[in-house]
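One chain comes next, on its own, written out as C-alpha cells in the form predicted alone.
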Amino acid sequence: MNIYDSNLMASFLEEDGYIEAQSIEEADVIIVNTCAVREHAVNRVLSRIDSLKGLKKKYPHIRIGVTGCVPQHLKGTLLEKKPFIDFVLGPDNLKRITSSVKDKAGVFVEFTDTALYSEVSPARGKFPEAFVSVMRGCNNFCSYCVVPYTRGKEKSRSIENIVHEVSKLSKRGYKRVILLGQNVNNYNDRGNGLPYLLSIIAKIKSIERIGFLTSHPAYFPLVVIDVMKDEPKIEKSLHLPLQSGSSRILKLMKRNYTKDEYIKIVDKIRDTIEDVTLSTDIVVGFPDEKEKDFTDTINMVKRIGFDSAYMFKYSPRKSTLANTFVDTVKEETKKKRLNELIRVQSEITRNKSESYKGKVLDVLITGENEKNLLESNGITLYNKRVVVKEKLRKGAIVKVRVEEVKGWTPIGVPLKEAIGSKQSGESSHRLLS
C-alpha cells in the first residue's frame, strides 16, 4: 500500500507538471513516504529524514515533505521536532500534495471519509505487474496495531472503479494485478464481496494472473477458496497472518480466532487447492508470552509448514491497547525467541523451495535479472520467483523446468515459446523520486 501511495503523489504532482529527479540533489522537491507498522520502521524514517538535513541547509530552496503513516502517527510533533521539514500529510490527505509542494507549509493529519483516490490509476514501474487498491483502513484494532489509528475506517471502492481501472491497465499492457486492501476479506461494494470482485476483475482480457493482500483468518470468507480453486487467473497463493501460535496470546492480540480455528482454515484451503502456498506474519515476545505461549508457536510453523514467514519481536506502539499491558518479556528473551523461530521457518522454507526441483512452472516473465542480464525474473502462479537461464519478454508466460535451487529461489530453463496472451510495449513513465 505505501508503494501504492507513492505512485499515487507521483501521479498527482505529474499531472501538475513535475518530472522526475534523476537524483536527490537535483531535486526540487523530496518527498519521504512512510510506514508506522513498527518501531523499528519508525526508528528508520527518522533517521532518513535526519539525513536530509544537511541538503536542506545547502539548498534551502529545497522543498522536503514527509507523508504517509509516521506523521499520521506522530501529529505534530513531527514538524516541532525537525523544523526543516516545510509539510507533512497523512494517509487521507495526499491530494494536498501538489499545493503542498509548492507553497502550502504546515501539518495536515485528519481523517476525513477515509479518502479512496478512486480517480487516479497510479501504476507505473514494475511492468507487467501492478498494485490495485480496492479498499483502504481497518476496523479491526488488534491491540498492538496502530494501522486503525493511521489508516482510518474501512472504506471500499466500487466494483465498476476498480474495473475500470484494471482495464486501463490491461491496455497498457500490465498481466498481473495484485488487489490490496488493509483487511481485503471485508471489500464490500453494496453487498458483493471480494468473491464477486475477483471473479469480475477475472473476466477482464489480457490480465493473466490476479492476487490480493491481506487476508485476516478471522474474517476469511471461505467461498473464496472455491472461486480461486476455479479460475485459472487467479493466484494459488495466500497471505493469512497467524501473529501467534498460542490462542492465549491470540486472545490478548484480540486477533478473534484461536490456532485451532485458523488451522481449520488452512485445512480446508489445502484440501481444496493442490499445491497452495501460503504466507504468514508472526510476532514473538508479547507482552505476557510465556515460554509454552511461544512452544505453541514454534509447533504451529511446523504443523503448517508456511512457504515464507515475516517474522518480528513485538514492539510497543502508542496508542494501541497493548501498549498498556505490563511487557515482561524481556529483551533478551525476545530476540532468544525471534532468532529461534527465524530457524525453523528457514528451514521449512529451503526444504520447500528444494522440492520444485524438476518440476516444470508456468512463468510470468517480469523482468531482466538484475545479476546477469543475460537471464529473466519470473513469477508462478503460486507467487514463487524464479531466475530463467534466458533473456525474455516482459509480459509473456513461459513453461519453465526447474534444474536448481540457489538459496530459496527455483532456477530453470524454458521448454519453449511463450505461452498466454500476447505482450504489448513497455510504456515509459517518468516518477517522482
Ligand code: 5AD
The other form holds:
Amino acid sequence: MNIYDSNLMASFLEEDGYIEAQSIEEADVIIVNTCAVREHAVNRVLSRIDSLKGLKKKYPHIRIGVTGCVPQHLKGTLLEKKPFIDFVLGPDNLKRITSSVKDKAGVFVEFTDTALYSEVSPARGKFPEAFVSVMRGCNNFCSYCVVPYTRGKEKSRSIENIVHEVSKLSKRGYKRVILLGQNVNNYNDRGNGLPYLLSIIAKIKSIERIGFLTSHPAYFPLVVIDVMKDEPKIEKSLHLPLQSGSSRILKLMKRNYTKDEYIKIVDKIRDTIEDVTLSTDIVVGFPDEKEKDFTDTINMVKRIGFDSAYMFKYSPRKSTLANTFVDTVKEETKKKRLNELIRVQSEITRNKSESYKGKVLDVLITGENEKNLLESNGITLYNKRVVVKEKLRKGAIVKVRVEEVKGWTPIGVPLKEAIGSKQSGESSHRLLS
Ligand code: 5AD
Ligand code: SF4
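The structure above corresponds to the form predicted alone; please give the structure of the form predicted in complex with 5'-deoxyadenosine next.
Up next: the whole complex, starting with the chain shown before.
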C-alpha cells in the first residue's frame, strides 16, 4: 500500500511538471513516505529523516516532506521536534503534495471519506506487475494494530474506476495486477463485493494474472474460493494472516475468529483448489502470551504448512487497546519465540520449495535476474518466485521445467513451447536483442 501511495504522489507531481531525480543530492524535493505499523519501522524513518538535516542546512532551498502513517500517528509533534521538515501529510491528504512542495508548509492530517485518489492512475509498479488499490482504511481495530488510527475508515473505489485503471495498465502491456486493501474482503461498491470485482477484472483482455491482498479470516466470503477456482486468471494463492495459533490470544487480539474457524477456511480452500499456496502474518510475544499459547502457534504453523510467512515480534503502539494491557512477556522471551518460529517456518518453506524439483510450471517473466543478467525472474500462478535460466521477454508466459532449488528458489529452463508469446501474436518468447 505504501509503494502504491508513493507512486500516487509521483503521479500528482509528474502531472504538475516535476521529474524524478536520479539521486538524493540532485533533488529539490525530498519526500519520505512512511509506515507506522511497528516501532522499528518508525525508528528507521526518524533516523532517515535526521540524516536529511545536514542536506537542508547546506541547500536551504530544498523542500522536505514526510508523508503516510508516521505523521498521521505523531501529528504535529513531528514538525515541532524536527523544524527542518517543511510539511507532513497523512494518508488521506496526499493530494496536497503539489501545493506542499511549492508553498503550503504545515501539517495536514485530517481524515476524509473521499480520499480515494480516483482521479489518477498511479499504478506503474515494476512492469509487468502492478499494484492497484481497491479500497483504503480499515474498520477492524485489532487490538495491537495502529492502521485504523493512521489510515482511517474503510472506503472502496468504484468498480468502473478500478476497471478503468486496470484497462489502462493492460493497454500498456501489464500482465499481473494485485488488488490491494487492508481488509480486501470488505470491498463494497454499492453492494458489489470482492468476488464480483474479481470476476469483472478477469474479463479485461491481456491481464493474465490477478492477485488480491489482504484477506481477513473473520470476513472471508467463501464464494471467493469458488471464483478463484473457476477463473483461470486468478492466482491460486491466498495471503491469510493467522496472527496467533492460540484462540485465547486471538480473542485478546480482537481478531473475531478461533483457531478452528481458521482451519475450516484452509480446509475448504485446499479441498476446492488443488495445490493452492498459503502465506500468512504472525505476531509473537503479544501481552500475556504464555508458553502454551506460543506452542499452539507453533503447532498451528506445522499443521497448516504455510508456503511462506511474515513473522513479527509484538510492538506496542500508542492509541491501541493492547497498549493498555499489562505486558508480562520479557523481551528476551519475545526474541526467543520469534527465532523459534522463524526456524520452524523456514524448514517448512524449504521443504515446500524442494517439492518443486522436476515440476513444469507456467511462469510469467517479470524481469532480469539481477545476479545473472543472462537469466530471468518469474512468478507462477501460485505466487512462487522462480529463476529461469534464459533471458526472456518481460510479460511472456513460458513453461519452465524446474531443475534445481537454491535456497527457497526453484530454478529451471524454459520448454520450447511458449504460452504467452502465442497469445500476444509473437512468434517467439525469446529476447532477440
Ligand atoms: N506489532 C507487531 N506486528 C504487528 N503487525 C501489525 N501491528 C503490529 C504490532 N503492533 C503485523 C501484523 C499485520 C502485519 C501487516 O503487521 O501481523 O498483519
Ligand atoms: Fe490492522 Fe487488523 Fe485492520 Fe489488518 S485487519 S489493518 S491487522 S486492524
